[in-house]
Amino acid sequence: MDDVLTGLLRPKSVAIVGASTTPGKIGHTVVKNLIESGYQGGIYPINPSADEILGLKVYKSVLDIPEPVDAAAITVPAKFVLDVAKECGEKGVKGLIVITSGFSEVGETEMEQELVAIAHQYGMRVLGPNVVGTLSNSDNLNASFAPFLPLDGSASLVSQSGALLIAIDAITYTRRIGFDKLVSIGNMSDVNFADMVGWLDEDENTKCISFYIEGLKEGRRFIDESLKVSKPIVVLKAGVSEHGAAAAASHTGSLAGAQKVYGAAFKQAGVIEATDLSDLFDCTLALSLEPPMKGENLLIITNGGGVGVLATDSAEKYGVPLNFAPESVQAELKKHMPSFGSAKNPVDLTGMAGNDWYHDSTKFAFAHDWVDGLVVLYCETAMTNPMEIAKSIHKAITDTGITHKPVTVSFVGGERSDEAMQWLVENGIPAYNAPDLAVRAMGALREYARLEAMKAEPIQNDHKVDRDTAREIIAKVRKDGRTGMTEIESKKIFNAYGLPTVRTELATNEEEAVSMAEEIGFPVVLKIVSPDILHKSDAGGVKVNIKDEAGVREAYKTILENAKNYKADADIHGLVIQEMAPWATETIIGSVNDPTFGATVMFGLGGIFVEVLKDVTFRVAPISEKEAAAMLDEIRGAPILDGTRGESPRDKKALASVLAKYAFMITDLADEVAESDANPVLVYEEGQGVKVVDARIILKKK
């Protein structure tokens, strides 16, 4: 564990600079946060014109301290930061908790700078500036102006927002969901969120890691330290406003927005996404309490018909839909229900049911090995009480012994079914008070096995390559002025790097056009090639399957025509002559160069509509066949793939490996190219593979 920051979360004593005698300022609410949650250790207020506060001995400096202090809260002033910071420093301070307003958030970078290299010169690191601060429950440390510690649990929150931070520390009392630490992590200046997963996976007090998150510094660098955690993180991204899509010249690029990017690199780091607060809490109570659903079979056990029916809309809508249960299940289930009661899943114990039914019920079901997962549904009866079906269900689930598959409840009720509840979370077992809200709950389970098991998946980086051809013909387009690269010079670039395109040949001049076309073999496609006309559609500058002589003059022709009316001043260096590719599903593959996570991967259905169908999805590169097969089966359009309305299956086999080289390709050349992308790629029958129609390369402005 970093020694550093353990000094900055779990302090063995804090000095409050900027410590103050008035009631109210952030100075001195610190200084009785730490007394009134019980912090045992040094407490030490810095205020030059004070001798005492709150009954402690106040020190004109951090310097003048007798002995070691592990962290310093600043309240100073921003003015007087970097003064403070010098003076933490030479006395040996492990970390700087810069409360402190006023820095980068209001435009003043260059001081936040200039404070992160002042404590990285000591040694320090820095949280903040602009932070709430630090709170932790298993060493009674308040060291924050949020009013108190929050419910005891074991799970951990680092939020961006401080705001949000004081208003959760409120919340877990009425939700009942418990953390033992909350951090405001502000400007992130120093410390940032990939600090904190290394961290936090290290602490023993923490079984799940929660991030409100607006957002990332160190993209890549969180999927990375995402991807070691053995801890479940479940993240709430706010602010998911697109970015640089007006700029964006390619396909990927007016379609890469940041609520897809940060999406895609979640799933990719194995983080769970939430879809709000409230879900935030859910997801969390679940992953801090509850080992993963390891497998496909989830069975439902209710008292009411309603409930059930609401809890198989909502598996079906969390992915994790149900199964019947087999026979033999059936079979025992059913000795604890009356005849009308039903068996198959979710399983109707009736409104009959008692502690003894749930109890054997739910005892056999949990302890049964098809059973991978178990949500145990209760409605308030008159015949019942809910305490006690409660205990019923917890000691069914304990005599089993079992610990390494997950049980979600949902009590439907009025105060005893609430007190209910909040008994069972107390005793382990995550409870709600919507049969959605369960299973829900067991849909993140699930989707952390899954996540989990997508991370162990090896990235192949050895693919044969030909980085010497690509290299060349990038500096030779630098070397014109050029940052868009022709099709012709796009393609030789994805055949350096394995990618299947057609055979395509330039022609300057109409004869040469001819002469190809018969070499080639027709029919045969003609298209514009320039800098100038990235989209070549757009400017009438394709013609397909032309049948002979005749018409790739007249194509020539009007091709040029085309172009010249579509930009007049167009560098065009001529025309494509290329191969009339069979008739396939139509898929598209492309990049863009995020300023978050760098080099990232789009596939999708392709075509002219692309743009406005809008089916794509995207991963961080480089990725693994199995993610790039993953990514084949999200698209709404992923049936047609698989083969429908008699079509055939298509060679995804093929296409994901395509897809895999292709972001090998990205990320290799993620310093010089910006956007790419190929469209169309063909995709044919399963075992004829996949052809690259057309290719567009956009270098970095430099």
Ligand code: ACO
The other form holds:
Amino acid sequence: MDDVLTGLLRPKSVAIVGASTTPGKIGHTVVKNLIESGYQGGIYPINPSADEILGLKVYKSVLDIPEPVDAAAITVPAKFVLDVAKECGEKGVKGLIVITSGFSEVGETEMEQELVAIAHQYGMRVLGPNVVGTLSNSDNLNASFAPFLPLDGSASLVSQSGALLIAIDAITYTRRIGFDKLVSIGNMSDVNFADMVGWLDEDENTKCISFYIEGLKEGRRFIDESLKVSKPIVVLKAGVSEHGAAAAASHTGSLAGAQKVYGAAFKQAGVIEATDLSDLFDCTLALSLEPPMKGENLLIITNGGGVGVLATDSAEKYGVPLNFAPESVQAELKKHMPSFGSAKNPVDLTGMAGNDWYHDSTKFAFAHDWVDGLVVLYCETAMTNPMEIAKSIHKAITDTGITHKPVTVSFVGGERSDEAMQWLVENGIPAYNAPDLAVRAMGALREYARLEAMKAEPIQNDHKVDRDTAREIIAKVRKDGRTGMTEIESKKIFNAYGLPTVRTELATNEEEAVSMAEEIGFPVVLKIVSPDILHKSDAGGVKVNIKDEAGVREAYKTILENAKNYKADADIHGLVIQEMAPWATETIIGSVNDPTFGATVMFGLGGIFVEVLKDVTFRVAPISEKEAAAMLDEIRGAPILDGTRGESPRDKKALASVLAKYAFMITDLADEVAESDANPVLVYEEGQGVKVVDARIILKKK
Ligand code: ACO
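Right, and the form predicted together with the named molecule of this protein, after the form predicted alone?
Below is the entire complex, every chain and molecule, led by the chain shown above.
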């Protein structure tokens, strides 16, 4: 475990620099909170003009403290912070909790950088600036100006928003969802989410890691660190701005938005994404109390048809669709319900269900090998006591002794149901007040198991590539002062990375065009090659299905004429003569260089699917072939690749392999390539492979 970070987040002693004698001031509140939270470590208030605060001796400077100091909470105005940081460094403080605002969030970026430089010079880490502070139940530590320690629990939450952290602190009591640590991460000048992932993974009191994120720093490192973690991570990402999209030069660039790339990155990192604050709590509760759901079979037990139907709909929505249990399981469950009950899935014990039926059916179902996850629903009835039902469910689960599969519960009713649910949560079973929430929680546990399985997939990084050729082509384009590469240049780079393109040759005069067409074999396609004409069809720069020599000659002349009419001073490199590939299912592969995550690959179905429906999916590159295969399956049009309406299945294996190679290429060339498209990529029948028909690479501006 990182000792310095531990000193910052679980300090054995804390100095409060800027401790104030005036109640209500932040510097006073932090001292008061440390005392009231029962913190057993040293508390050292620092103030040059006070002697005592809340019964504690006040020092003029950290340098006067006779004992070692792990963390310093800084509550002096911004203009004093750098000097204070230097003194803390000299004192040998491990970490600075910089509560003070007025740094990069208001444009004072240089001062913030200087703060980090000073800290690093002394081997210190900085939390913030602009933070509320840090709280830890297991250390009785409230080194913040949040009012109290959160309800105790086994999750830990890190929030980029300080105000939200304070709100969450209070919500933990109303929602009865406990946290061990709450950490305000503020401007993330130094300690960021990537640091917190690894540290919380090693923290013995944290079972589930929850993040409220507005924007990541070091996106790729966040993914890499998260992949190493053995605990569930759930994030709520705020902000829906589609940055960069407007300025994009490629098709892919216009489709990539921050939110989509973040979503992809979280999936890759094995992180579960919550939809809103409530969902963050719900998922955190389930993930901190229950193991992942490792198989597909979810069984739902209910005493009401209505909640059963609602839960069934949700099961489909949250990726845990219901299957019927085997006959033998149904036969046993039938014993715990009246004749008019149903042992199908959901298992409807009916409104007559009492404590025993709940207990016996829950116990049998949870212990049965067929069941991978169990959701128990209850509607409050006049004949039953919710607390007794809760205790029956709890006893049934503990009686099985099983801890490797999950259960979630929903009680729908009034106050008595609320109390029963609270009791369940306090006794280790996640319970929710609506059936869809219990199913959503199970969906998160299933997703966690799926993401865990995907984490183990190795990424191939030893593809055979001709780097020299690729770099030579890029160097030539740079020498020309261009960033847009022509189709033929782009395809040569694709080929250097083993991507299959249709045969394409450059002709600089009509005679060359004819002889190349004859060599390639008719029919052929002729296209203009000019860095000044990126949208070739719009310029009349494309002729397809040319069947003979006369056709080549005519097309050659017409295209040149059209190009000149389109842009009189266009720099024309010639025309490409291209094999006319037999048509097949059109897909698109592309890339962008995301400001947070770097090289990012996109896949979608081509033609109208991409133009109108924007049916595409993203991943941060590089990716494993299995991850590539998952991308093919997650677009809405996925069934088209599997063969619909009598069509034979497409060569998904070859497509996934090309997608993984493409992701490797853009990672390898990430220092140069800004955006790229392979569009269309034709996908033939199984075993027949894929071919890239058109290619475009746009280099970074340097
Ligand atoms: N060493 C020690 N103490 C010092 C020093 C020093 N070098 N310089 C000043 N002090 C003392 C002051 O004398 C004062 O103590 P006193 O009240 O006994 O006289 C104390 O430090 C505080 O200084 P003030 O000048 O009174 O500053 P004030 O308390 O008004 O504000 C603060 C300081 C809170 C750091 C303010 O500048 C600030 O940044 N506020 C925003 C903090 C915040 O909200 N952070 C989280 C953002 S997230 C969210 O929005 C919830």
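All values derive from a computational prediction rather than experimental measurement. Positions refer to the first chain, counted from 1. Here, rigid core means the biggest group of C-alpha atoms that superpose within 1.5 Å across both forms.
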If we fit on the core, is the Cα of Gly215 displaced 2 Å or more between the two forms? no
Please state whether Ala550 has a C-alpha shift of 2 Å or more between the two forms, with the rigid core used for the fit. yes
Determine whether the C-alpha of Asp369 shifts by 2 Å or more between the two forms once the rigid core is superposed. no
